[in-house]
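Next up is one chain by itself, shown in structure tokens, the form predicted alone.
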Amino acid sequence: MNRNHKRTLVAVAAALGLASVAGLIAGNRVSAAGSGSITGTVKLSGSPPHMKGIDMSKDPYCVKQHENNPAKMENVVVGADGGLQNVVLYISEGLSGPEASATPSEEPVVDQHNCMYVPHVVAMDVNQKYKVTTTDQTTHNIHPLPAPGTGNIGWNKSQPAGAPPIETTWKAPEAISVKCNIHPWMHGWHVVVKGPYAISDASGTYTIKNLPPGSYTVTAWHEEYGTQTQKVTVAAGQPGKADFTFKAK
């Protein structure tokens, strides 16, 4: 092997070594990019409003499903410790790069169960597929009502017992009111956002996942109490924290 050939082999090996190191670094950056989170609680300050009962006498099937557990409105659902449920939390400022344009692959599901929307509030990303299903033995009619000019197109579809799921998407961020034309007490929300999101649970806790380190504005949306925002910093390996308190009215 001549000297020039040896030099060429050494140069190639060095280049390959550098490429491997660069690949490892890039891989670590990719894996760490969306590993951060923001967590916290949402509380209601003051006495929660009384949620009135629902008259389902229009449909005997619906009445029967609630004979041992009377149904009531779900506009404000508060836990024993003041935790406020069904609050949608999302990043309203600070997202960039892949996290700003990524669409989740999982599909949220709204079920029509015992003549109610379960869950009452569902969140989804722009262009994220979601499903509307029914486990009831009665016919429902799902009618989302997006505001004019938002870019979202409303629809009105019947779903009899045993019908396949309705699978669809929304094109623009918006909190969309949903009703059933057959059962007028049925009401829910499809809240469309852009980027990672979360919904507060029965204790008012939430976690927004898949965030790279950075500074963000978190918006908390509730159907009765409107929105609140907070600035939050997510550091590498350490979750950000944002607690919200809405005042009862």
Contents of the next structure:
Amino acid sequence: MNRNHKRTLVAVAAALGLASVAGLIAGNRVSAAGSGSITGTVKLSGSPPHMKGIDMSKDPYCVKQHENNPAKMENVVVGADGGLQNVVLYISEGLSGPEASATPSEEPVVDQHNCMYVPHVVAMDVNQKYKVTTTDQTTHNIHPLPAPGTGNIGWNKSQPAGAPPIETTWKAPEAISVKCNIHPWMHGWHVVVKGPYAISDASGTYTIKNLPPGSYTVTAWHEEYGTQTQKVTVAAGQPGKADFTFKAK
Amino acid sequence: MRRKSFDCRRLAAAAAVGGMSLLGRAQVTEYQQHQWLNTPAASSHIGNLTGRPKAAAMVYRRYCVVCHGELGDGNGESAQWVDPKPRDFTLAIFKCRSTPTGTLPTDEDIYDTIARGLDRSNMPPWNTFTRQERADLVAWIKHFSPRWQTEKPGQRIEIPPEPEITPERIKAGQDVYARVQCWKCHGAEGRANGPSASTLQDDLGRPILPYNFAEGGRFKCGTTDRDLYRIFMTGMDGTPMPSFADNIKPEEAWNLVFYLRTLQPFPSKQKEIAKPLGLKPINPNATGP
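Having seen the form predicted alone, please provide the structure of the form predicted together with its partner chain.
And the full complex, kicking off with our chain again.
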């Protein structure tokens, strides 16, 4: 690294420092960011249900993509030690102030890949932009089906090979069922929540970030097992902890 | 039946996530509907006609209630015998729009649909009503859904003037049909027998067939070339028929219209011009570009 680069870095760091101080003074979300979090693990107890293989013979392209890795349903994905993946965790009570109304600027992405939704469950804040992309050489249509009366309005758009991403938002909290009519096995969830959220990973762990100290109710949502809630306290410099266990039916 | 449990799950999931009260279809009370009827916004505008909802109450009761129901929820007495189901006006989701997928139609869209009826369904053409009566009916239909109070109709999809039909354009239209894969549902020759056709369901979870070009039935949403152009740009909301507005350019769209005409069974200018081309149906096995 030469001297010039170093100097720029120092300048950038200084600017960032200033910005965060300014944030603190303004008392906006920047000050709250990172100051608290809730973390934990979601598990499935009992023997996980068998996930059926998927017959993709309606589309030879899809069959070909799975020649060496047969596709399975993804309603229940359980990792080592019973960790339950694709659980959406969000704050259902206790949010007040800016973190309740701030909309994250990062854009979650769900890709149509090998005729599956990757990921199978995507979560987002109300009004947070997210993208639906395709990396398949076959046409998909993406058809979200919000329930009547929620305030969300469905639509149905085709995405042929090479199509640009669809960038969109939802108005109201709801777990929205999404499907492709061309490939009837393709079914996923776009889960809209209000405020900070997380999705459990392959080992079932999760961290909800950007929480100021306080008392919260965390709700865990899973497409098959419904919801569970827990009360959690977040202190300054000490993350709250909430583990969940769902029972296999 | 599989679909039914799926629907329940959706509702349960929706209610759970929001932690909100999900009143669903019963959301608008009759009282609220009547409040709304007295606001100036509760009217329709078609050209220089202004439709007044209350003026249509009797006509609606007499001619539409048997199918669409007192509350406009599509649960009229005859609904049980009818497939596809009568439209549920409380959702304000319409097949025939000039506006993008997921948006409200214009007043003209509904006005035109009432006179046209919907082919391959029990919805007859109501072409004996006066223009004023139809405008009033549009206003009455709108009063069933609160969406009309908070949303505006979508931006009309622009349709450029129809270009001259040439053999090159027809051939290029066939390439569009192959590239965006209309044939997955409509079939390589437009016979409604594409690989996905037998699996299709409408938003109520009821089986639905793609339009069969070879049979040549009347289009639900209008018979002209412009209507045909419009329908694959808007999609038919509530059904598997998606919008292609983001992925078919206006030039290509006209080419596709010309090609689609050659799939229909009646004589047409497009067919004449296409004859020397000796077009073969597209090959569904040539997947991918």
